[in-house]
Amino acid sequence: MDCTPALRNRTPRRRLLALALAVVVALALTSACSSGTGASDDSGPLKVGILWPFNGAYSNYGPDGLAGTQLALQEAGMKVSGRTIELVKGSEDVLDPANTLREAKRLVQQEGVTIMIGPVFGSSQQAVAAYFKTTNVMAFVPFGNTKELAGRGNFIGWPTLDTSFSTPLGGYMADQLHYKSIATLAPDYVYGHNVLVGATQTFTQAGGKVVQQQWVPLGTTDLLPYASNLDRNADALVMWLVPQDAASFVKSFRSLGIKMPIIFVNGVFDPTFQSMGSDIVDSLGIVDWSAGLTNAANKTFAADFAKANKGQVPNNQNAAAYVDTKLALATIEKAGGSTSFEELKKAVTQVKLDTPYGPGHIDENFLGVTSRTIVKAVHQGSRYVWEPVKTFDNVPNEL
């Protein structure tokens, strides 16, 4: 999901936050210099490292992330080329950049990973980017990359360029919903302005106009004021935040009575959305991944999961592990066996796959290629489903 270099210092806790990150870029490559150049030994075990977050601040996205690996590394039997598949897992600290930053070191300079899924946040992945570049790490990240750390290859953006996700939203509010104005709501993060960029542009270049956006700071507990201040004049709200936060805006949004439709960009995952359905019945959104997708490779993900974790119905963090950590094998295999990252660099743009989300692609800035759809929210026998309205293949990347 989204890392920029630049945070936008909108208040005193992003200035202290742009401030860390800075201080980190920098003990990033002066410790980088001591701990070697990430030369590759293709002989013995491979090391995986999963580094999303485990502890603090949406913890719940690590196991979910733990739970996707762990089913395509069980698929390939443990093994990639012929060698066996160490995981070892490192907790990402979403409010702490420098956290993650010891985390990434302690993987590669302690236990010997090469290959990283993760890390999801995008101030997280800003905070890694020098050090993954000098010691020659290669990420799979989830959710998404940004234009600025495209093209390095150290960070392979799965299933696309951030400011890229939503864009075909705005032509089909305009064109198929016949809105006019929007107003929007997003995390005060990298990701949460860039994946709401797609759909603004579009939008707008269709003839619609924003009206209102509004920021939220990760951490934010209560969303009423967000609510309260809502610009009621605009055809729809069109938001994205995590789960949980996405979960307390929509009972603050009930409680007043507002009744303008909400339009989720990346849907609402699980568990979330099964607790909130009924007060979001009938809304639309866009994902790049449902549970509700009807495509082969879905239904047998769908299936292999169910089966390897007591029955559960996949989540978004599952899908999106999983996919990245099929990409990290088919690149492995697709450059014999060998984790040099020049080798990885070649291999990972030839890699085609059949993917839960449809088929996939790593383009030549190394950011996902896939579809998009847009969905209903529906109940659906005993469960809520986001519902396939329109899909958008090929969805391209536009730096």
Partner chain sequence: MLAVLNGISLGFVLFLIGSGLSLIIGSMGIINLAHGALYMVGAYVGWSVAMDAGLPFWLAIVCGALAAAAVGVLIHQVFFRHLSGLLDEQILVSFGVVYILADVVQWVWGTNAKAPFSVPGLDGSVNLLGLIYPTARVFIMAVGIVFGALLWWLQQRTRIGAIVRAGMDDPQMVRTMGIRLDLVAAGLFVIGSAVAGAAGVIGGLVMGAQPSFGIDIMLLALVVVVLGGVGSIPGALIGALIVGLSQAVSVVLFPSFSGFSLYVVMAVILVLRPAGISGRVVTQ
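Now that you have shown the form predicted alone, what about the form predicted in complex with the partner chain?
This part shows the chain on its own.
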């Protein structure tokens, strides 16, 4: 090489220096962060962790969930059974579950968290499952509750098992709407498949026929092909897509001149619903929760939430985190303030709550049992809302 001897001689020392520097920096940083190696003793503040996505994909979920959890904690006066509660934030990585696992370990090992709200997404939950099993962590998780996670007690799945989400819809379509055949559309990942299972099973049992099932792979940018490939002979399309994809699909669907009714599993979430409302007015959907539900607990929740958040209307993430946190607090109360995992496990199945979703409890597989509501998209004042049409209480989980 043509570098000068002086330069070459310096290189090893520089390398040594650099290495030492890197190690020192690493040490300094790690020791700085390792201050809080709190174990889960019953004295001192109770650490509640919220492990939701705050960056990358679905980074709107984290702040939403945080707002819901904070409201529930404020209502309880930041205390449970006389113990102060401290909320610790962790970052779920929707795309890279290994990162989520690292954050979960940080919350548990470094921060001493025993009650976790989240993680939200299926892959994250699967990633932390094996680790949670070795700990005394109880995680209250919304959405993405698969049967693989049920029954361990480390995961409390509210509001329901995914595959039982749309159970009441099948019978409703066959009996009330007199549909003979349906087509379906959902993303090609586990939650997408699961969330339709209830509806297609019960619809088939009631004598209906599922004539076409389209699954949209992750990362698809253009949804028009799915609209043009749709079997137009079906009586209705039953679909669930993330909001912006749903909007994109409905637009393509309408502009191809297709007149088939669409039934939205889980509705379409705000704020996308507000911007596409005119396209889907009068469409039906089945939801676990929506801002338009008229039960008393939901009205209180909406009012309290608006008061705490500058008049904002709560969304699905707010509601899910709110109820998950409520459940966690009620469970600790039920266990007489104990946070021992075994006590909590016993207590959680005895909790009964009137939630914004409807009356609810946790079954023996640690899955939520609550209401599902058939809703209709209507224009109300300056907003679009999902107006309740028919409510099914205590929808069971079929494992």
